[in-house]
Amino acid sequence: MKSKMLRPLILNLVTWSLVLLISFPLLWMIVTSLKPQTELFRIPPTWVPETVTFEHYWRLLTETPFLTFFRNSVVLATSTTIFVVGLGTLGAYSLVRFRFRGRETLAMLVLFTYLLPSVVLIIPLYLMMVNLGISNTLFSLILAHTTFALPYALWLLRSFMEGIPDDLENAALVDGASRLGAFKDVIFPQLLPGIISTALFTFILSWNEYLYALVLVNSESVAPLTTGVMTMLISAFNIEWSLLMAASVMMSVPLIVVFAFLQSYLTSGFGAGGVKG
């Protein structure tokens, strides 16, 4: 009897310990961003700020180009997600529903491109952007992010598409629906959880990407948060820790909001559009 009561207690203790361990960097980042400058380097450190201040956030928003970087990241991640999800959905549909020679080989080649290290593609992409006359622009970053996010998104959506029975679409076609109509009314509701999962993955990947932005963009007006914050707050002689922590907190908020918003669709979307008997 005691062992049955002790087992859940130990399991809960271990679980919450892991949660605290994983979330500690985020909690410490938030605490540091709320500390006044005099408490930042105090030894021993203060786990809870003696005086809570929002001065670092105010300075970040009024004295630095943080809002410009933030806008660029929102545009970059959102545009990349739209491109990747749109192209990936159509590509996955064609790979699963249409029969043509070399279909499986093409699917494997798409996955192989995702396995290539990002650094291998930087120079060819940079030369391509220069030749097209779109280097050092936000559009060039959108195209670059699409190139490394699309292969995995296509493979992920393909696996979701393969799980949708052909009979559902065939029944709609027999009833007189067009191919586009069958996709909209039958395939899309079934594919919605996969689309949302892919969109979430793509948005986070694009939002956190650093290497492409560092190489392809050198102008402050089009720099995203990942490179803009680094060049703005970190130098060879000084690191603005207070502003850096405030910027890190604000960079994390959109990801948390997007995930929280899409999580409800992930749970409610499963089984949507199915045939009711």
Contents of the next structure:
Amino acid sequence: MKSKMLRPLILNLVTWSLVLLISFPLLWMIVTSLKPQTELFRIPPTWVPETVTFEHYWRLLTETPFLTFFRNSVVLATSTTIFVVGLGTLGAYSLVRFRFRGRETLAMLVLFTYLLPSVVLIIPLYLMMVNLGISNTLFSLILAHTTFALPYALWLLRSFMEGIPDDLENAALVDGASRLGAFKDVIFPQLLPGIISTALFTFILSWNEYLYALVLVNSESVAPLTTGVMTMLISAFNIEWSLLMAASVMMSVPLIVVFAFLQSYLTSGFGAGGVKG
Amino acid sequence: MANVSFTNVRKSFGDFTALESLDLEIHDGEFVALLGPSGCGKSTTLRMLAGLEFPTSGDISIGGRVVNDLAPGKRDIAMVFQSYALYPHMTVGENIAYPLKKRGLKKPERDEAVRRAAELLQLEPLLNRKPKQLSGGQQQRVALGRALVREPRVFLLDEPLSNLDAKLRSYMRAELIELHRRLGKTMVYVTHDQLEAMTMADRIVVMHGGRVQQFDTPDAVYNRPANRFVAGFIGTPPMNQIEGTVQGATFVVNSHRQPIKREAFAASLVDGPAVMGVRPEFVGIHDSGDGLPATVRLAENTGHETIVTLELPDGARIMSRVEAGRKLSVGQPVILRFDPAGIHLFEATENGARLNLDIPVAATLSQSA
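And the form predicted together with its partner chain, for comparison with the form predicted alone?
All chains and molecules follow, beginning with the one already shown.
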């Protein structure tokens, strides 16, 4: 009887302490962003700000190019996602539905490029961008993000696609649909959960990416949030903690919103990748 | 007219030949079953007719027009898949309406056609459900509805009953026969279940190893099998095949001499090794007298008959079908006598041709009437 009461108690205790541990940096980020400058380095620290202020947010939005970075990040992550999901869906479709020589080899090769550390690819990519005359543009960054997000997306979508029976498409063909029509009417609705979770993965990957952005782009007008905010607020002599935390909060908001709405699709994506990818 | 013909059709996948030189002539309005064990090429045949596979060589035509290069949707066919292949995200009504939508029919016309199909198959109360919410039998009927709603020239059915339980299957068999009678359309039906083929089809194509073994009526396939494969495939239990030797007017097996009428067999029947085929119902079991000695190994009473497994002294097994309630004990020695009316002789080769003269053997493969 006693152990029956104790078990859930311990489980709850462990779970909540883990949750607190993991969410502490997030909470601290929010708290810090709301404190006035004077309260920032007080010892002992105040857990709840004595005075809540939004001046850091205001300063970021009005006095810095934060909004430019934000717009760049939105364009970058959205374009990358559209590219990757579009190419990945078509690629996965042909890898699953058409029989051609070297099909498996091709799929393995694609996965292999995913295994290469991205640092190895940065310099060649940078040189290619320079030769193409598109270095230091947002477009070059979109291409670069596509190169590292596509292989994983392809494998994820492939495992989703393999779960759709051939007969469904055959039935649509016999019923009078063209191949593209069958894809649109039958395959696509079945694939939608896979497409959504792949899009989420890609968006998050691109939104949070730092290294490529740092190397490939160096002017303020095309920098995304990750590198833009860092170079703006962190210098050798000083770190603008309040502004940094306010920027971090605003950077996280889109992801949190997206997560909240599409969470169930994301977990199904983890499942598909885990079983087959 | 919607006759279907295969002319010299060959299909190979890489090095593997799935079908060698297939010739079939299916008449307008006929119900033809493609019957054979798995891997015999029957599904490939159907998928080529549907346009989902392409023949390596040869021509396929529907209603006199070669359709080799025609997309599946342009062949005026409908197909029912073994898995039913219902579109999971569409309701029953949308599933049935889909082929009509693809042909550009307006919504009121579609609704009317769906209503008629639903009425025919008693699906009206289910039209707004999703396929997942239906039982196997209901899903089956939706698949049929989707096939017949747009009145195609040819129906293709790929093992449509194999996922149903036994009781529902026999009910759906009757429904399909009734449907075929009412629509009068050409139907091509793939199955590995000989009961389905025998009860439903006007004619049966028995296939094995990528070749047509026999194309004939159920009656002919049962009573006049073209070769040893057909004899051994059709019937439960199938025809007994006993190896022996032809000597003049007798067939000798284990020193038992079975009289045969030489004039009833083709001239190619010469003295020497041959195989005698006898259906279990023509094997009589006697206590004494003239005949082939054997031992009872198993007697299975099914209620209306008894299936007896017998063993010859050389170890070969023979099945017999006798009346129910016949008292036979395991190990009991008996004498077998074969009814001369039920004796078939085959060439002694692995898939030897039948040598009886009642139908010309050479004609069975290409018979079309």
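For the two forms, the rigid core is made up of the largest set of C-alpha atoms that agree within 1.5 Å on superposition. Because the structure is predicted, anything quoted here is derived from the model rather than measured. Numbering follows the first chain given and starts at 1.
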>> Core superposed first: is there a CA shift of 2 Å or greater at V253 between the two forms?
In response: no
